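Have a look below at one chain only, the form predicted on its own, in structure tokens format.
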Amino acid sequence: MQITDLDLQYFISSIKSVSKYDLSNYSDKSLKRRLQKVLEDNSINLMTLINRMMGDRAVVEKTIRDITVNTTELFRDPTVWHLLRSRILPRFKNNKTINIWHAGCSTGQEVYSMMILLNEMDMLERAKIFASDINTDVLETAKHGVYKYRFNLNYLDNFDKVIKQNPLNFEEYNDVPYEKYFDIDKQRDTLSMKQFMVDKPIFRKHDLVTEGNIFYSKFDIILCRNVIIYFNYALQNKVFELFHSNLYPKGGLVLGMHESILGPWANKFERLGHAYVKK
């Protein structure tokens, strides 16, 4: 059974009934594919599943993880990574704290990625980093740091694009271990991030569509990759307002690889390569 709109707004409407969240400015395509494999995964018609939720809360709190779409790797996408080493992070070299937000981190390998980052520019120290994602499950995942070694086999290739060389400058090479920052345990299919890599952000749960800044402080940087893609253009504006109030001036934001900020928030800020300078 194919989703309709019909069927996509009632679903939307009973969620809304029972809980704090609004998909109502999610992108209808996206929405109809994800809620389309929710049904199927679980041999199911809607009416069913929307009785369910309607009886219980943990049902819907799980329709919301299923839905909801979780993809991330270690240095996703190396083009983004060598902008914020060369470009972006530079500028807060001599702040004596740096405010950093994952905004749908997921998984949390973005974040750890990060930490790498910041730790082989002598800046872990005085970053303080941030995390959020709308899915419990992710965010558990994320705190451990503990990850399918097979799974992230090839996106060690990323970490030695990003962090072993130097794209502006191909007679560099930094010989760093993988085992400086994790642990990889091939029998049992781990790779495990280091103790003080795990202790050092904070993840919370957090709904970029109902929910403002949970975390109380400004940011020099916020990570919002791949998640916008998802959302209509109203909401996508809602959320630009929610990230331009919450930067400091000239602080930078990083979208995915096919994001960017249209209409009335594109204005203020300045385009640097895939990312976006509070103006």
Second form
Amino acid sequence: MQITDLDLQYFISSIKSVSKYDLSNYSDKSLKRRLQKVLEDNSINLMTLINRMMGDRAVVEKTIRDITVNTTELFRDPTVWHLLRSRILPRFKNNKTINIWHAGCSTGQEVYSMMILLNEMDMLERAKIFASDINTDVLETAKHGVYKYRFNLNYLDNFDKVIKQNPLNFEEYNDVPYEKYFDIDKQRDTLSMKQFMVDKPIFRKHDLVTEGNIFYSKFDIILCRNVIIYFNYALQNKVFELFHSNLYPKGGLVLGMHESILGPWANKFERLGHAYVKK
Amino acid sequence: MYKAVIIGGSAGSFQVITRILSSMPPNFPLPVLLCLHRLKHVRSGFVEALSIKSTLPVIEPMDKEQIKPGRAYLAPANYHMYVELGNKIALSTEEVVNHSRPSIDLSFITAAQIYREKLIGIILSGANRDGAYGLKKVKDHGGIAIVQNPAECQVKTMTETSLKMTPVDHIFNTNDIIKYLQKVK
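Please supply the corresponding structure for the form predicted in complex with the partner chain (the preceding block corresponds to the form predicted on its own).
Full complex below, order starting with the chain above.
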């Protein structure tokens, strides 16, 4: 089952006609692959899917959930967290409040990683944590903060690298126990964030493509990692504009390891390692 | 006359790819796309290791980076690497394919769709079947399909699966791959 450009156009315009979702500026290679996967997983052809979407709004919502990619990890890419710890977060050390937005937070591991880091830097109490995703299923998981232990086992290593060790000073070692932030139950195969962690963030459904800032607040830091790779160049620029206008001056923008601002918005930010700072 | 070379490799391909990169003409007229399996946790050091002997600059590209001739683009660890319209790289963190991210199949399939008959696909030593279907797609679109001689491979699975799946243009030892690439225009 090979999806043609025409099929893809038909799919995009069908979704657009029955909902507010606009996939027309998604990266076409990824979108084709995702659509193909949805069809294969449900053993249906494109016409059947489109007919079902036309008749039932819930099918549109489910299709949107199914085509989004939800890869995330605790402390994914430790070098980024080292940068946050040593060069980005210290800039806000004396702020009365620190507003942070995780745009495209998926199942929330990054949100909780950030909270752990903030707490270790004595900044968590002053932080307001906002997190959003287009996919309501992953948001539910994020709100509960309960994960499969064995899927997250490998990433405890990252916790050690970011929280326990200091890359700038190898003699320093903070033996922070995991239980300070989450409980591990090997029998039940769960890793559950503590109640004080789960209670704090504000999670909201949000579509970066069609909605602006829904949090009625500007931000000191925006993290949006491995989200814009699914958008084409034009749409990426639109998202950079949204981020730029909702960051405070000198606010930080953290993208994925292989994402960058290539277009006209590049000169509105300064580079800070892998990250960007609004000029 | 060609627009790109794409090379896929896994277990046992590191030395082969190093030899190929060290023998490329410095003014090679095409981009070289590299999709090589590696340990997920080894995220740094690989591009440096390949760069040491390479005559072409080896780059782990950013998403939407423009693809330019005379450069080698290495699929970054833990991302799938696609080729998109406008001759750009696109990255993705979708689920693993054939137990792999990056998946050689995905890189080959998308490159074949963009470059069609102007693509040269090469499959090297490897321990799984990732890449075999991708090479078939290169061939289906009229491109050139090359596999490393299984007899020379440290691990034959990838090349043998490729040969079962599609009739290839050449079965080459490393030296012949190098000679072939010297003449590519």
